[in-house]
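What follows is one chain in structure tokens, specifically the form predicted alone.
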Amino acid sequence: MSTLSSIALTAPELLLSVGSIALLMWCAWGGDAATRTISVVAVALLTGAAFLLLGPAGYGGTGFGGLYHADAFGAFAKLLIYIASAVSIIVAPRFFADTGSMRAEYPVLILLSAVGMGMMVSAGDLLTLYVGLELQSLAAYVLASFMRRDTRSAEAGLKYFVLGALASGILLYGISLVYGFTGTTDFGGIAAVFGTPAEEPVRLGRLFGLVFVFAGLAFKIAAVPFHMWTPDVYEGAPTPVTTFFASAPKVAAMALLLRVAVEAMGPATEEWRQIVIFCALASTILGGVAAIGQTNIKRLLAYSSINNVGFALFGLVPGTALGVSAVLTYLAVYIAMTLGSFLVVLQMRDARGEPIETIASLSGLSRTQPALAAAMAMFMFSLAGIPPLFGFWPKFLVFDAVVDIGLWPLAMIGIATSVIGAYYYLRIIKTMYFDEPAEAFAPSGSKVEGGLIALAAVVVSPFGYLMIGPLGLISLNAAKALF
């Protein structure tokens, strides 16, 4: 493939890169007064990048000598990333304006992070993987500490940076081991080497490299035991940033893990399956148990994200197209549930307009703001996987994929752990509908946020089952691109 053809495959990343640089210059000249206009342009750039996926960027094949893969799998993940990034930009101005912390650089950082995430999900080489991961992470570190005068935000940024650097070191060490014992960083070449027998020392070296790579990626998806940063960062970061962290980077990291597991280390499925099973079970159990005693809604949603990552990992256990398709469906529905939940959190403000994050402040919400309470209840029921809401369907798919390969005891344990998570979701619903009303939230006055909440609620409602056909077809087609 020619260089020009390879460049055409990266059209979404090129558009976002050039656009973010231009907007950064606009920030320098226009200052914070141009923030809203820059945000609108940033959302337009993300929309344009999504439309470019209809061209060679969505099905063009391999470019740059195997470094970059433009396929249906990458296009599916990028679409989810762009949607979550756009929502995170749209909801930010009102939040930061009320706190006096809005800066024109915010949408630019989101765009730069989206560029890195695009490279992650299209990586065909360990070097592309690492460059994309670091580009996404560097922007995320700044976003976490975006409110510089806020102690919690500064602390969140510092914790994220230190632990993120540690995870990057672990991943880089794993990459060096894989390269040392396979002689290549190309995913196809690694798969070919892993598929050939080797002497015990070499086989053991490959195994150590595999473990370190999976450990580094597990940090990025906040899977247990590499989850320690998540509650503190989610609580300390500004709520629009937490909304972003809980959605787009989670999809990118999970998609990257799927590509590495299937494309690069598919012949070693039996080896990495044990790691994935442990992380899946540990994440669902800890994510459920640790959330029970939380009083801060953002910390509770942090443990909820850990819990949901565990359930998504069940779909990776089989290492089949059916399992990967189930994970992709899970991610699509998870985006709607998570964005909707955090949009409700953004509505939690006292009479002075100050953000409130305590679960107790939701008391009696059904009587003061019934529509908001109904939406939150739908998101909680859906996150718990309770039918007939649409959140039940992806959980059914991942467990069905596990049963399909004969691991029904694992599926039974996973179903049992989902009961733990259901407790704290139901506790929030009980607080909203049965407790005495707390001080009423101040009206948001944002029709855009209200519309986004309503849209997310429709997606997770029983109407979401109408999407089973097309969503299943698209996700299965995307999954087959890895095989």
Second form
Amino acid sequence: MSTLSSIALTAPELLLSVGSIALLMWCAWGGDAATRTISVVAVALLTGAAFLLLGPAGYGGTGFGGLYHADAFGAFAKLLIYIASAVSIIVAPRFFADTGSMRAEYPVLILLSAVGMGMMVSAGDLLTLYVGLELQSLAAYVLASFMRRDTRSAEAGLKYFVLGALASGILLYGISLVYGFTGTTDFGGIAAVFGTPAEEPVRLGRLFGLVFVFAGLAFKIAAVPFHMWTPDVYEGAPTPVTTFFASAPKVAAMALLLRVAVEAMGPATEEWRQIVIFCALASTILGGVAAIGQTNIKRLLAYSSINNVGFALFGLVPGTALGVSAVLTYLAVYIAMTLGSFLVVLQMRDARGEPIETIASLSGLSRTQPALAAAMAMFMFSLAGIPPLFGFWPKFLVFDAVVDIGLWPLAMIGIATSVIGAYYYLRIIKTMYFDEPAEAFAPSGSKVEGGLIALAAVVVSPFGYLMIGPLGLISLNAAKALF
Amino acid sequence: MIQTIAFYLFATLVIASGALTILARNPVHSVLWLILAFFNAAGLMVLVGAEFIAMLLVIVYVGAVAVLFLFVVMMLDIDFSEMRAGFGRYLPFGVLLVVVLAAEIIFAVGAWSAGGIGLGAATSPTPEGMSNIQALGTLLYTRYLYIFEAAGLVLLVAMIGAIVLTHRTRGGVRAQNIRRQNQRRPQDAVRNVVDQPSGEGVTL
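Condition change, the form predicted alone to the form predicted in complex with its partner chain:
Let's see the whole complex now, leading with the same chain.
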């Protein structure tokens, strides 16, 4: 395939990177006053990139000699990533305007991070994987400490940077071992080598490489036991940035893990299945138990994201197309639930407009702001996976895939752990509906954010079941692109 | 034969100095061990016939680490007079390192001129009639063009990040404004005081 047609495959990334560089010039000349316009253009760019996915970028096959895979799987993940990134850009100006720390570089950094995430989900080679991951993470480190005058934000950025660098080191070590023992960094080539039996020392070497690669990626999706950074970073980072962290990079890293597990290490499913099972069980249990004592809503949502990643990992355990499509459906619904709940957190501000983050301040929200309380209740019920709401469906699909390969006991334990999670989700609903009202929040005043909350609430409501048909079809189609 | 000996020598020293880098309690010693580790890695690269990478390792890493070393010295709370007093103490260590490095250079050059080590099965052998740099450049700008450009974006993000996190516009700074300077006319700046009574100050 010629270089030109390869470049055509990367059209979304190309549009975003050229656009972000142009916007960067605008930042430099226009200053922070131009932030609003730049944000609008950035959202328009993300929309344009999403539409480009309908073209060759969505089904064109491999480009750059196997470095880049433009397939339905990548397109599905990219669509979710672009939606989440756009929402994180839309909610930012109001939050930062209140704290007086809006900078015009915010949308640009999100765009560049989106380029990195696009590279990650379309990676066909360990090198593309690593460069994409670094591009995404480096922008994320800066975003975490975006409110540099705020000590907690600076601390979050530093913690994220140090632990992220450690994870990159682990991942790179794994990549070098895999390269050393297979002789290639191409996913197809690695799969071919993993498919051939090897003598003991070589097999052990490959296994070590596999374990390190999975450990590095588990850090990026914040699965237990590599989750330590999540609560601190989510709590310290400015709320719009936390919204971003909990949604887009999660999807990107999860999709990357799926691609590596299936495309590169598919023949070694028996080996990595144990790792995935352990991470899934540990994440669901610890994500549920550790969240119980939290008083800060952002920390609680951090544990909730750990918990949800655990459930999504259950779908990877079978290593089948059915399982992968279940994970993709899970990610799509997870994005709606997470963005919705963080949008509600963004509405939590006291009379002076200062953001507040305690769970106690939600007391009696049903009486002061019934609509907001109803939306939050829907997101919480949905995150807990309680049946009438749409959050139940992906959990069902994931365990269905596990049962499909006959792992009954695992599915039983997994379902039992979701009960632990239900406790703290229900506690928030109890606080909102049955406690004495606390000081009322300042009125939101933003029609856009209100509209987004309403949209997310409709998606997770029982109306979401109307989407089962198309969503199932698209995600199965995307999953089949990997096999 | 000499290549094999050289390989084991370099490999052992890389691992040993790598371990000492993290085990040394003195940060200055740590950095010196790190330099030795990089140097030996460069030796290994020479042995497998990747001269360009070897030179890069020496220039970029050893060079950059020397700068890093300066930062360590500046940022850690080290008393400089004490440092100077420690010169004699550090001297034997430094000299030892220099001797090892010099011996290694001679050894590596000898081993390299003996023909380099034959790798069992190189997955991508160096193309015939092409120097190392040419081969790397051809790969970077054709097969790995995509990743090369993306690496450029990573550097751009690093640059934006550094500016976003550290740059601030301060109030009360009297920066030069060339346009205003050029627009200023003599009558704005100079006042001719004709009827100034003597013995009093000028009011401007």
